[in-house]
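This document starts with one chain, in the form predicted alone, laid out as structure tokens.
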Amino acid sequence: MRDEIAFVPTMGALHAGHLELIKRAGELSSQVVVSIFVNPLQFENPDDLAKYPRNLEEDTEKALAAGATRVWAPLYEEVYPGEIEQISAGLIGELFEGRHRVGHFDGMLTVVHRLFEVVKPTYAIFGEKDFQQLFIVKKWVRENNLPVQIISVPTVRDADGLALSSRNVRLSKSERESALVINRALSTGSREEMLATLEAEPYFKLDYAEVIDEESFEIATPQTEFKRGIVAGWINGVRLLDNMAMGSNR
């Protein structure tokens, strides 16, 4: 019987949020594999792909220090050795993030499928910050009866409440101050208050703000047991997204 593998798929540019995923993986298994692969299928904008930060040596050092036993940085040809058969993320993949980033979740599922084929993990660890991604991966694994357990890790935030993201380094000091409006909005507790808070920040350009049912990803109703606020938008060309649980009716 092979050793259990805890797998953390990443696109590099590792920050403290990624390191928490790696530490959680280490709690699950002594074999922790971290992949670093900037997947072009997830980028609908070529400029965003070109600007994505890459520093393999630094990322490798961080991953190993956090507990990775192997860092795998495959070439494009290793991940996609032949014709690419894209996996559909379905209707949920067309909502919210999917509406603003057409094809993003299809590309994400396609690369996750390939990485799982190669690594054959027992556990795969994802962060809650990309909540729609987490939801879609869990649904896909469940519907296809895949032999991997998806483990989620809560969003890691800086002391001021801003969710950690590889894109945060592109924010100036004043832009970062403006970005804190997202956390304030999610802390309000209702969609109306979220929108009012976001609209009061002149430098924030809204993509969407909604309260969803965590278990179905449908719009929450007063009867929804587990609600979660989700927000995405722009500050001076930098796209930011975040989410937060909004209590339950249990």
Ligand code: PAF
Second form
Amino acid sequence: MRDEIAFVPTMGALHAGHLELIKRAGELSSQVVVSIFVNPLQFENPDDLAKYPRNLEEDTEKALAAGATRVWAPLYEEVYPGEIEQISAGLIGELFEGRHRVGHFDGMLTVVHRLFEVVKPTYAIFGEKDFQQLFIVKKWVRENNLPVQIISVPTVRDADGLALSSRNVRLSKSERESALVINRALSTGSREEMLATLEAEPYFKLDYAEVIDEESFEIATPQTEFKRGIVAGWINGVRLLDNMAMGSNR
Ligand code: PAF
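Counterpart to the form predicted alone, namely the form predicted together with the ligand:
Zooming out: every chain and molecule, the one shown earlier first.
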């Protein structure tokens, strides 16, 4: 039997949220592989891809300090050596985040498929911060009977409540203040209150705010047991997203 590998796929720009994923990986296996690869296929906006922070040396140090036993930063050609086998995220990949970032989830799943092919992990660790991504990866693994267990880790927040994200470094002090509206909105408990809170912040440009059923990712109904608020939008050209358990699920 091959040794078990706990795998944390990342695009670098590691922050405390990633380090939690790496620590969780270390609890699952003595072999912790962290990949660092900014996957062009999941960026629909070339400007966002160009601006994505890259600092491999610092990231490698952080990953090793958090418990990675191997940091793998492949070149594009290693990940995509020939014709790319495109993986479709299906209908769910076109909703919410997928409606605003066309092709994003197909690109994400295509790279996750390739990374899994190379790393062959027993466990793969994903953050709840990208809740739709987590849902899509879990669904794809389940439907394809892949021999990997998807482990999720709760979102890490700064003391002010802002969910950690590699994009936060692009926010000025006052933009960051404005960004806190997302956390306030998600803490309200209903879609109407979420929308009212978000609309009251002049610097926030809304993409979507919904309450979904965690188990199906459909819009929640009064009967839904596990509800989750999901929000995405922009502060001065920086895209932010977050989610939170709602109602009795909180
Ligand atoms: O969540 C991310 O950082 C990326 O979507 C992932 C899973 C590393 C794939 O590029």
